[in-house]
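Only one chain is included here, represented as structure tokens and corresponding to the form predicted alone.
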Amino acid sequence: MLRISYHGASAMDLGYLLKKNPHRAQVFELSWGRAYVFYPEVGQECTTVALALEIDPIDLARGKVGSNHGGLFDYVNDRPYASSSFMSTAIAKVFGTAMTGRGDDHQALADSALDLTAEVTMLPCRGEQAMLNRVFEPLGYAVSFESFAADEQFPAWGESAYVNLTIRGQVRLRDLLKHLYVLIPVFDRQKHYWVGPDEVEKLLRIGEDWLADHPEKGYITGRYLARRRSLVNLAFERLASANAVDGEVLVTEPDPTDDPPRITLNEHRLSAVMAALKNSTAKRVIDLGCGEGNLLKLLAKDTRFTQVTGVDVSHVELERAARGLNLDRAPERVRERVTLLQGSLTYKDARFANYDAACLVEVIEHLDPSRLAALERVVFEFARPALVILTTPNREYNSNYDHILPNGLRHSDHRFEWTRAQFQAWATRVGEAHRYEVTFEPVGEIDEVHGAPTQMGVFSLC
């Protein structure tokens, strides 16, 4: 069971923040059991929610009805009692609208520290009680832990596998969703799904704001994706700037089971947009919705590019990017080439004109759809740039995934994902509206009925 409590003048308003009714119990329908949310304590100064789950021990071991394959877990388990990483799906699933920080109403409180407690019951912590506070500490919660005897009647067995863990600090709601949405698998160690490459970026979306920066990163993203050495990896190249500012290295075992190493969607879309860059005249590039500035650490290194510039609507993310572009450290002919800049894609800004070409990766999606007539203007109208390259997820593909949302989209900040049929009726509309010509090219492994994960437009003013 996970209790949550918010202590504080305005703490009845925790059912506005979580979406959910503080005067009725409510009972949520998963593929492996139920969730149940209901508030054991409700007041002006105090209020506790309670997310308890119900699982069946016997259909986890025998597997869904119509597989041919046997269930992930043993038939005596502990799945029923722990707090495992069917919590953390619960979470997402009950609690999800929280975790990206919506608040309606209430958005200020939304986006305040809160004074929030979360206990967690029967955390499976095997030996590492110590590594409760190396983990959660640093991320400003006071930490304290109840542990047991594995059994009383034979005191020879030692201490149980299992804490209670209590957390304590002043931090907003959607932050401390997603600390327990990644930490809680972290000390189980047993997840109930495939961890794959999709993990890196769920793992590396939900942790953008905090992970980076762990003292403890290493031993976080190794346990998250169940110390599969090529995903550790992965998500370690990612983590790279934190890694240039303190020169940390990962060091795992050497797994036999491991799969090789594959290339991840993201590498192919910057490889694809990369490409699109290349086969033309541009020298001048901007970046729009840069993000950590993946696609900048490209353009940087190649000389070819004589001015790159990332704009980005989050100051984080912009300081994300200057690290991992060493701009501190950059000799002085890089940073006369590497600009950044914090503005707004929906708003006419002179210093987004005067560039060859100009890139949007997977940024359209993030914006609602009624101020994408803005994001044209000031793209195609206002900055017109001779080449404009802009990729977006294609819908179709995700029934190739297990892990996609309520809501049928991948991520939980997107407002909407086209099929490829809306995104090329779109692209083309705009490009007759501004004189310039699209094309379309897919990116990723190609399913043959789905097409690719992502959809490129390569528009090219006439």
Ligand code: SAH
Contents of the next structure:
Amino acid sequence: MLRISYHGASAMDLGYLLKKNPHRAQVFELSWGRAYVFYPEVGQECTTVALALEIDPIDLARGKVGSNHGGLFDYVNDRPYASSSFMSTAIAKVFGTAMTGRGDDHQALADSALDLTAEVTMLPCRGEQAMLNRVFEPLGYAVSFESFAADEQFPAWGESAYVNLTIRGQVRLRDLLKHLYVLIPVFDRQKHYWVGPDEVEKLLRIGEDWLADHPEKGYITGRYLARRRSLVNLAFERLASANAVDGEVLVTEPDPTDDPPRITLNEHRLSAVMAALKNSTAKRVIDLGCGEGNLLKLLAKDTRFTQVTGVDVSHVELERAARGLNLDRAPERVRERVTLLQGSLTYKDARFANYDAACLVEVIEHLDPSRLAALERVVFEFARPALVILTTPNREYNSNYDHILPNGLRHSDHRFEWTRAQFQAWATRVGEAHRYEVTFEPVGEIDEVHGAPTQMGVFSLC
Ligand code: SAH
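Take the protein just shown as the form predicted alone and give its structure as the form predicted together with the named molecule.
Below, the chain from earlier opens the complete complex, with every other chain and molecule after it.
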């Protein structure tokens, strides 16, 4: 949530400047959710407008927003309550006119520096609180923030990664909006959209009046462009030429701490599974618990796989998969190769037999532990493909997620999550019982202590 307050004799005119009626709450539909605008306070001395977002974390994870390979976010994400790049896009959408500086009947006020305060709730700011001052103070704001214990019941967990930030200064409304637009994602770091070259243009346009002279322009530019080195260099070159009078030389040596472009965990997982399949001679592949068909899409595109079948217990998921695969409109040769089946993995099913490989990607943890023995027989005894590729969360890694409580799980539908030892013990026993050899692979960015977020077992029939 973002609140902007205007203190001053014409405080009531904030509604004119923002072109939003103070006496009416408004809802804006955005591609990823909703933005609500309302005025908690309308007064002669102070008027406050609030911009609140409603975001469905499940939609984000499923990929309504973002990439081709499902969502940009894991099921566990802080997006619904953190101030993030979603807030920036909402600012642009809802207060776009005010951001351009157009004030119409109130142009003089729009062009004046006003006593404005912005409160940004739940701004992710992992240990970088000092940067709040260094980024906002040079722009003329007094900065204060409130930080919290991650959980008051458990002081040992330390400080939360989030702060409630308040900045107050004498600025034009358009400048405040532009500062927030750029700087919220600088602190948040996770963009909900792919950062490409057009982001450089956007940054330079919105930062036109203030970025070139900012003492932290390197930090801001690097973060805003998600640290993509080529884009950061491009932005620096342009900022330097805009500022050539300074005679300043910008050093743009590659930074060894640069983050590589972000690959989501979902993408890591799909590519690990695809690599294991391509590493084998499998041609006929069945995806058990295919969900909305992210893996099926990749399999369908690769003609080495002559038969691709997706199974799920959920009709809704199968319908999504059919839509995602465009099965209605696909040419005959694609439709011949790709089949969707409704079925359960805990009942023996002749349709699952005669495949070279079966994949179970993030499926077993959705089953009650008491049903696992049934799944084990259905897959390893009855279907019995030469290769089984199975992934499941590594519970140990959960402590790297800020928003999972100790002992919490990543998704409300998970019935359990296993440590590496638990998964390996189960898989080894299953392999021995059914004569499969099993190897294990970490998937995703590896944490030295807790391992990777996802664990993969590859079972090969002896
Ligand atoms: N493999 C997909 C989906 C994972 S979510 C992906 O990686 O995106 C788990 C899926 O398993 C859901 O779609 C759920 O409907 C399905 N599922 C859960 N229990 C099942 C069962 N007993 N039989 C078949 N599918 C099941």
